[in-house]
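To begin, one chain is listed below as structure tokens, in the form predicted alone.
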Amino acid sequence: MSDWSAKNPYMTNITENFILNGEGSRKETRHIVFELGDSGLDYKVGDALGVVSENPPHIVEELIEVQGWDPEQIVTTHNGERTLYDALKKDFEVHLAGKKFVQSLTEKVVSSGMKISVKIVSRSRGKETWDSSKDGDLPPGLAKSAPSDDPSEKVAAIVGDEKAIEDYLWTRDYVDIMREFDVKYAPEEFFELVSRLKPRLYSIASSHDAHPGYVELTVGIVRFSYHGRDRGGLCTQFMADEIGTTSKKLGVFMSPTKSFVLPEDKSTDIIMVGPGTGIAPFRAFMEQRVFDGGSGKNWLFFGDQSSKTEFYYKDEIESWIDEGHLYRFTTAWSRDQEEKIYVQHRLKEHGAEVWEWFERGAYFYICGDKKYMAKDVHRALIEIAQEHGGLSEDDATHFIEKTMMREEKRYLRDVY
């Protein structure tokens, strides 16, 4: 065990940082490789890598500008004395606004008759859709409760409703809100209202046996633009843009898993379901299974929008198939045909064989989206147990949720 942790990360370099998507993709998914050097850091497949990121320079600079702060002012934070610029860059989450800050507007904003110009955004399954807006328009859910343009009344309407706060924060960061309401804070006052910067955890996409001295990730880079300003995922943009493959160092540490592990018996068959960046731990699993040379069969379900633009690790996957390491590879490309096809549909199509594997003691793994995909896959497994196992819905649910997940621990999830 090493002494490296979130509070004491190992400072390292990124040695590879390249886009996995094909030309024309609307996504940006990267393969990122970190050097472990003399850290003594070790990991097993299934573990996660913690990455200590920093806020984007342009967000920090805009925040300082809108508040009129001195970037060289010495301040004290939970990490000790440092310049205000460094505190905003490294100590606090300033790329997205929080509820506590919005609630503080109640004391800051006074009635002034000031016109507020905001944009309405509707949200559907993670997609953002702009609607037309005019001066005086309100965030979703506020039209009935705040017909007035008075700033204090608008603030009261927002903070008085949990849903209104959530909708308001959906497209705004601190700079947006400060400009909208023309409010000023002392640095120390601001620090009391914002969250401390937290590391981000990513499923490791490599086997240490296959890549000694390195750890690798599969990362979806999050980018978006609201109110005429570019922004995005804190850590993903930090790794893609600010670090890249420069000599600038960043902090990492290991976050071991106790449950998301390969079977000890290397003759055990495994089924892996990892659409999109959910493929990360299963690339690691496959590398480890090849290295270990066990007799267990490997079946991978993978999918994304299109085989032309999101077929991550295609060459590696095809070599595993050609060499007999990957027994079955089942794909679900949602946009390559008129009908949307996802991994849960493919599981049900192959339900009879999936059930046979379960009866032989196969392990089942899933990695990826918790809100939609994992729920759909879970439901598909229950339906497979009903259709091909001849179980009632109650018995099928008991088998999947209690027998496989809790008692036998061979239905394992890494969802987020």
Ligand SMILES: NC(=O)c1ccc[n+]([C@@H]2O[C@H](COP(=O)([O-])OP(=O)(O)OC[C@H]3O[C@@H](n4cnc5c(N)ncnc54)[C@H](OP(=O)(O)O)[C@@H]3O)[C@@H](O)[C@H]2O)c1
Second form
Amino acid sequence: MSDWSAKNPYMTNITENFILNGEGSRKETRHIVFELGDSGLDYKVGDALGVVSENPPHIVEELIEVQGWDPEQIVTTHNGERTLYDALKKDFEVHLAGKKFVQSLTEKVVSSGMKISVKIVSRSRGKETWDSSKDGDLPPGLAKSAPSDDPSEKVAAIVGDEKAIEDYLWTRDYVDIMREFDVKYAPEEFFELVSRLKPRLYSIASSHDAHPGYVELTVGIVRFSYHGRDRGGLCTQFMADEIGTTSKKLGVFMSPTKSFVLPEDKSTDIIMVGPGTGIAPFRAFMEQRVFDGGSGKNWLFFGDQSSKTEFYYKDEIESWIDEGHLYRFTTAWSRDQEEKIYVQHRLKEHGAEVWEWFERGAYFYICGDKKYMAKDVHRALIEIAQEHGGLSEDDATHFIEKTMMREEKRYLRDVY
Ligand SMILES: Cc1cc2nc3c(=O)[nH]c(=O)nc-3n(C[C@H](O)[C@H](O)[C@H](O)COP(=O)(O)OP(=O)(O)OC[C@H]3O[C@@H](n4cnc5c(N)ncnc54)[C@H](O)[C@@H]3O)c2cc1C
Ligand SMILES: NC(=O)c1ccc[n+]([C@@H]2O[C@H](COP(=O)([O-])OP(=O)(O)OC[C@H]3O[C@@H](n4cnc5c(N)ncnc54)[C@H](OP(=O)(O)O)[C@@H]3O)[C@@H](O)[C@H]2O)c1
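We have the form predicted alone; now please give the form predicted together with this ligand.
What follows is the whole complex; the chain from before opens it.
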């Protein structure tokens, strides 16, 4: 056992870091391999890896510039004394703005009659709904209380409305807001208003038995662009852009799971549903099942936007099929045809067989998007129990949620 943790991570290198998507994809999903060296770190399939990252250098530099701060100034943070540059780079999340900071504008911004153009973009996957710089009108949430040319009234309108704060923050970082309202903060004052930097968790995509000394991830890089500036996720951009495959080290630790584990009995069949990056733990499960050599059958449901650009781990999947390790492989490519096809549609199409597997004691695993996909798949399972198990809606719900999930612990989820 090792003592590495979120507070005391093992500093390591990334040895492989490549894009899994084909040319023309809308996504950037990477396979990232970390060396475990002499750490003594071990893991089992189903565990997650914690990754400690840093803010992008250009964001830190822009912040320093817009505030007129001295990067070499010595400051004290929860991590002790360090330069202001290091504090901004490593101790706080300065890549996306937070609510507490926006609320602080109430005291900072005084009426000046200065004209400010506010652009509100809907949170629904970045779809723009309103832009005052184009039409001169006010957004719905601000219309009653905010004349567009008074900064203090504008701040009051944003701060006074939860939805307006959310929408406002969706497209802005600290640099945008500081520029927009021309506000200045002392470094320590700023630290009080921003979140401490937190590690991110990633479902491990490898079996340690198959890759001794290494741990591998499948990571969807979060990138977006607003107000003419590129930005994105803290940890995913850090791994993709700053670390790459350079010799720069980053901190990792293990986050073991108690529940998201393979059946102890290796003759038990398993169904795995993992669209998008949800495939990560199932690549690990497959590697482990091949290594263990049990007689249990494996059925993988995978999908993403297109078979041409998102067929992650295609060669490995095909060889598992050819060698008889993957008994069934069912795909749901959502954008390869007019109508959307998702994993839950495929589950329902194969409902009779899924039900037979459940009746024979198969385990059911799901990984990936929690907000929509996991809920829809859950609903599909209840419908399968109704249609093919002949159960009433209440009994089907009881079977899926109580019997399979809570009592028998064979409906297991890793959703985020
Ligand atoms: C147990 C567990 C396992 C996980 N496994 C995986 C995995 O295997 N692979 C994987 O890729 N991820 C996985 N995740 C998610 C991962 O932990 C991170 O949340 C993810 O990588 C984003 O981190 P980030 O630091 O890059 O982004 P953050 O800095 O945390 O930013 C993400 C935030 O950006 C904002 N945002 C996103 N898109 C937009 C947009 N278009 N416009 C404005 N704002 C936007 C949203 O507020 C979003 O919450 C897992 C999470 C958990 C809890
Ligand atoms: N917590 C976080 O910070 C964080 C970070 C990264 C990712 N995530 C979430 O994790 C998920 C994984 O991202 P990803 O790129 O790997 O894959 P994804 O966006 O979930 O997409 C994978 C596949 O699922 C489809 N899909 C969309 N809605 C669905 C639904 N309701 N039911 C079933 N399938 C659905 C997508 O189709 P279409 O695209 O064609 O609709 C696509 O084919 C994302 O949804 C994202 O929101 C969260």
